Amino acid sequence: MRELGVILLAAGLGKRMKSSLPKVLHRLGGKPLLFYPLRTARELNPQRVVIVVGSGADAVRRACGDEEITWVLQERQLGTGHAVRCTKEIFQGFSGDLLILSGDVPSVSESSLLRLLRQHREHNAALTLLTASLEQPLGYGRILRNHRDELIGIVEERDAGEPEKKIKEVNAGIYLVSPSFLFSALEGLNNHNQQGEYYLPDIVGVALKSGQTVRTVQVEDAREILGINTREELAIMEKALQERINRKWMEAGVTLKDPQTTYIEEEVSLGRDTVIGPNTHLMGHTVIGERCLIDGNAYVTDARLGDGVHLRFSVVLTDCRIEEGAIVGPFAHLRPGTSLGRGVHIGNFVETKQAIIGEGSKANHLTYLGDVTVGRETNIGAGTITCNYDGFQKYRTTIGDRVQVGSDSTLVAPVRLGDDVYVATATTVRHDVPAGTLVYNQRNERVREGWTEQKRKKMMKA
């Protein structure tokens, strides 16, 4: 089987986005636009992937991470034809087929590209292009056919007459082409147009005039070929993507109380009979177990929730793990490194960070637990703080099983509290506390009778 190379065009300025960010880095479903065609191209197992970059090249490279990609810089943006021509040296001597994709067309499917590949190779074509039928084809090049339904050319929107503008079949801008024909055709292109650019679709005319075999494949779902050129189009595509994801999970047995305000990224996993309230964002590699209840207004990233977890209203979770039956919120913030055991309760206005909290323990009110390990069946009173930072380093607090920490207590790390310790209300703990003991600070409570009346008289004279 012939080899396959991929040329992914990502050098466009995206002027209509009105952004300093390269267009292909604008996010769709939490990922850069470029991620989607690159992922689809990878599914075809190509031998070589080349991405053509221009403005913001370094940012685009960083966004792709450690992918095995060959990068080509188009120093001057002189059109799509010129961008492809910049890859000529890379594909010198390459005898396979070249698939040309656009970095701002995120929805093209593997199945459509496989059909394109099959059609191209079955007919030993020099060029095969993807087409689509659009009800509103404004802005797209129209496919021209003769009475035998054979392709005879492409007319761009700006050059089309009224009869041609009524044609609904359009050029998708996705091509499969032999390298020898491609680079020969590109050398013959001219830029005699208002923009002074070399247009890739012009190779279709070159192929037809020289008697090359040219084939077309029409996608079944025209939405596959829609590109992103404006922020409005990005929003429309985001909504369509979210509707598809939400529909998938509802069909799998998840209840979404308000799908229109529920945002779930592609790599999230949800268990059956989980109920998700409105204004919920589930992102990254979040995994939600079965029979969970998320009241709403939750913002969850890279979290793992066991079965039967209850997220009460308005919580923020990032890179944390929650075991079965735990309850979090309302208004709680679980920061990276948090791990909650079975049946743990984390209540309103509680913040955790690098906190390991054992089974059945509770911190229900107004508490900061940072860099701490808490044992089983321990209760942390309201207003408790683990003082983990001295301005230079972070230190850890360790709290044993069945510990009772009174309200308004301060635990100054590094410090260790043994099992069954009682910390009296408003205690500052600076040293390790042995198991089974009471720790408190000696304070004398004083009462001054008549003080309020004396104060009032003094203020009235002032």
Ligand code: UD1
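Residue numbers count along the first chain shown, from 1. Values in this document were obtained by computation on a predicted structure and should not be read as measured data. Here, rigid core means the biggest group of C-alpha atoms that superpose within 1.5 Å across both forms. Compared with the form predicted together with the named molecule:
Core-aligned CA deviation for residue 295 between the two forms: less than 2 Å. Taking 2 Å as the criterion, residue 92 does not count as shifted between the two forms: its C-alpha moves by less than this amount when the rigid core is aligned. Once the rigid core is overlaid between the two forms, residue 149 counts among the residues whose Cα shifts by 2 Å or more.
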The other form holds:
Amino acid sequence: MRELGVILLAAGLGKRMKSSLPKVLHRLGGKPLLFYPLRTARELNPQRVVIVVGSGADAVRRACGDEEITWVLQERQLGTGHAVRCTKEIFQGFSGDLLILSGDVPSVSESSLLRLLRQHREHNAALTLLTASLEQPLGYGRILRNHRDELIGIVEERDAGEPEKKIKEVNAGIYLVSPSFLFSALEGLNNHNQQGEYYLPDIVGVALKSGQTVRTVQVEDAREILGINTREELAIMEKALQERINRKWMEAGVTLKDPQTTYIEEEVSLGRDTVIGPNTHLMGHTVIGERCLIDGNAYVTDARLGDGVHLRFSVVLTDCRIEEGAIVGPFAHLRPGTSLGRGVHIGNFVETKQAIIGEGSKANHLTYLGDVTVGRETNIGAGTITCNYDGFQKYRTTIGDRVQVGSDSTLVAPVRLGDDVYVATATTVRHDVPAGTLVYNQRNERVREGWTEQKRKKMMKA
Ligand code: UD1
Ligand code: CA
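Since the structure above is the form predicted alone, I would like to see how the form predicted together with the named molecule looks, so please show that one next.
Time for the whole complex; same chain goes first.
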């Protein structure tokens, strides 16, 4: 089997995006655009993967963070032909096939690339290109054919005359080439065109002139080759991706009350008979069990929910774990390191962080639980605050089983409350409390009779 090398073009700024972020780092389905062609390329098990970077090169490298990539810098973006030429040294002596992909064409499938590869090898071609027939070919290079339907060249949109613009067959920007042909053909390119760039598609003309075999493969589903050049195209593709994912989950037995406003990222998994309300975002490696109910307005990242969990309206969950039958919200914020046991209730305006809360415990109203371990069947009263930070360091609070924390209490960490402790309302707890103990602060509640009337008179005079 001949070796395979991949060149991924990702140096362009993407002027049409009007962005300071390199185009290939704009996100689709939560991941940088570049991730997609890179993943598809990897499915072909290439011996080498080379990415050409230029605009925002460091940021692009960081986003990929992979040891198995060879990075090539194209200092000035003089065109796709020039970008490929920058890899010449790396492929010196390489005799396999080279697959050239665009960083801004995310949806091309492995099977289309395999067809391209097969066609190229079967015909021992110098160059094989992927094409598609688009109803709206605006912006793409057009495939020019003679009356015998033989390929004669490619013309870019901006260089095309009116009759050429009517051609619907377009260049996908994806090519298989033999390296010996490629690098010599690139030497002969010029930049005499509307954009003053060295166009990679011009190698088609070079190949044909020198009598080399050039083949084309048309994709079956033209949507595969759509490129992202503008924010509008990005939004359209995002929508298509969302529809595909949502359809998959509905087919798998999940109810989406409003698929239009349900955003599920690719790695998320959902159990059967889960019901999801409008405006729900499920992201990262989130795993949702069976028969869960998500009322709506949920922003969930990297969370793991057991079966039958109920997320009431409006919650934000990040990097947390929720066991079977727990109820969260409305308006709750579970931050990283939160772990809720079975049947836990977290109510409105409750924030948790690094909080391990045991089975059946409740914090239903207006509470902050940070750096805390809570036992089972404990009740945290309204307005309870764990004071976990003294301005220098964070400390932990540990609360036992069956503890009753009265409303408006402050637990000043580090502090431990044993099992069956009873914290009276509005207590500031600064020291450890042994099991079975009542804790309260000395308070002298005083009254002054007639005070209100006196105050009122004084104010009226002034
Ligand atoms: C290109 C093709 C066009 C094809 C279309 C398919 C050229 C001249 N035209 O047009 O025939 O129909 O793709 O999507 O190739 N890049 C670099 N360095 C550069 C310029 C671009 O690395 O100097 C990279 C970009 O980051 C991008 C890719 O090459 O990932 C394509 O460049 P882009 O400017 O988007 O080309 P199109 O105008 O879409
Ligand atoms: Ca493009």
